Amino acid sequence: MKKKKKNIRGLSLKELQDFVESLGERKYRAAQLFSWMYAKGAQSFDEMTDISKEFRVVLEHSARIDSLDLVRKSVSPTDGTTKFLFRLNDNLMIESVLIPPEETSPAAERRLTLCLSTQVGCPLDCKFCATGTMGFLRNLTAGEIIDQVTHAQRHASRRITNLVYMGMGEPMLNYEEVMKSVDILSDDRSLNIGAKHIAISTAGYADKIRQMADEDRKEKLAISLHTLDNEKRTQLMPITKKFSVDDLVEALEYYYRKTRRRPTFEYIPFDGFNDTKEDIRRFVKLSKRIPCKVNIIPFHSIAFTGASGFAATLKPTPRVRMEAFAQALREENITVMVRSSAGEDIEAACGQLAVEEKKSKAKSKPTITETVS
């Protein structure tokens, strides 16, 4: 029976060190893969140049590298938003999202974000959300993980600084994959991309809130958190029956105390529902127990799934009442951004991420759509 070869695509170094020695190579051999794939982008063992011939041959032979298949890209005219699709080894799709800043943005020349997909759909159904929509498929690896940086940096004009793991899924429901991708990015033999750059955003799972504070987790922490209301929560999050607000504001105290950093706080206000004066109350109580940051987040249709129920009936505040919700914070002295609707003209703004066949193909506005063969 033929020997099944390794993928190699999402080892650490010191995985592609025990791999390299079981193949009778010395260890340095495990350095030189780590570069090529994850700094260099290497798509091939022909590509690894500085790799001797004859040991490339042996890795043809027990091992492969294997590569997302880029289906379509997608740019948004309005704003350069782009929109990856790729298809997975088990022809499962996913998507990502390449975010640059606002031209008025004093990081305009250096900032490029990528939000990164961490799971096939997600089971969360988070009543705002197109990716809920799709169910759950299954968890992605770190390498595939990874490849999504690997993709989108060959298409980017500029070095990507900043990577969300805000895509489709929930990062805490695929924790270690999750944090062995971020490893492996932020290493200085890989893309380097520092800790501070990073961030990772939860829908609640106090239990991996308190294992990132016990580890030590350098990485920011973002909650998607949008009422304190635990009623209204539930009915917004589901994941609110399983970890109530109480328990999340204890997990993320304890995140506080025991790392001294602030967690992100993401806000999407909706009309009439948690856009109140007793909304703005209750976030100012939170934020003396916990200092926090806050990002207001513009609602983006999710109509396009054919969204039914409670969620059908979520409309977006308006938009001078959501700057005026923003500046009541201010005035407390909580640091708050508005965020832009980037990409939603494309269906790639927060919260609009999904695969589907039902997908609207109609768009309000024109984009400039790249199908890769």
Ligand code: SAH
Given for the second form:
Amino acid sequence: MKKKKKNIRGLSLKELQDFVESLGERKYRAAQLFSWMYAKGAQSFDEMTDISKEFRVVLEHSARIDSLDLVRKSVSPTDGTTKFLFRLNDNLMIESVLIPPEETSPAAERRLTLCLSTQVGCPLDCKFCATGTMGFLRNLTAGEIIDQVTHAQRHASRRITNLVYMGMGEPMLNYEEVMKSVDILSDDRSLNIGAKHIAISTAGYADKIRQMADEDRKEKLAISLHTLDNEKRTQLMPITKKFSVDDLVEALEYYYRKTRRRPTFEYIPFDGFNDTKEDIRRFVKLSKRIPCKVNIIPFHSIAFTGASGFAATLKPTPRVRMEAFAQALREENITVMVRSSAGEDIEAACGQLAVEEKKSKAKSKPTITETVS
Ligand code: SAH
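Please show me the structure of the same protein in the form predicted in complex with this ligand, now that we have looked at it in the form predicted on its own.
Full complex below, order starting with the chain above.
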């Protein structure tokens, strides 16, 4: 029987070493493979010109480098946000988004952020998020997470400097593969994107937050908080039934005490739902307990999913009141950023990622779309 070729994209250096040794080759070959795949983005063994022809033939017979298939690249004509649609080997689809900097300082202008998916769909069913309407199909492998960066880098005009694990899916439900991808991408023999420039966002897995603290993981931690009212949060984010607001806050307190790293809270103000004086008061109280940063994210429409019931009642807080909400927190010495809605015109903004067939054909604005064979 013909031996199945091993997919090596996604293997760590140690795993590559074991693999080349199993082929009777010297260990240093693993470092070459690692650098070709992850630093140089090689898609085939042919490209690996400093590896001997003989060994490349051996590799061809025993290994393969699985790649995502780039189906479409859409560029926002208003802000340059670029959305990539990828097909996986089993024909499922995922999206990633390249986000240009919002600020205009020279330091910010050198920044280029990629928003990565960690699952196909998502099981959490947060009422405001388009991805939730797809349901959950499967976890991505570390190789599939990494390859989103490899492809995006090829299309980017400069180096990708930051990664946010905030695309489709819940990273904490795919913890092992997510952390493996982080370890590979942050390696200085790979793309060398330091942990300080990588953010992992969770809907509230208190157990994994504690695990990150125990493992002393250096990535930035973001929490999609959205309200501190347990009942409202249960309505908005069913995960609250598993980990209550109190469980979450306790885990974050543990995280902060252990790591001294400030988590970032993401907060979408919904008109009349979580944007009142009482909400501000609770938030301020929380910030006294857990030093934190706050990202206010405007609610991006997910009307294209045909939302109904409670989801359909959610409306964005008007801009002026959103700014006032942010200002009230700043007055209490909380660091607050109000996010722009980069990519909203191409449905690439936070929470708008869902594969094509779920969307209505009607698009509000034209986009530059390049279909890649
Ligand atoms: N599951 C993870 C990561 C994916 S969501 C998490 O929950 O954090 C990434 C961010 O987009 C989260 O802060 C989420 O709350 C936000 N988001 C989801 N839907 C949104 C929408 N319609 N408008 C604005 N932000 C949204």
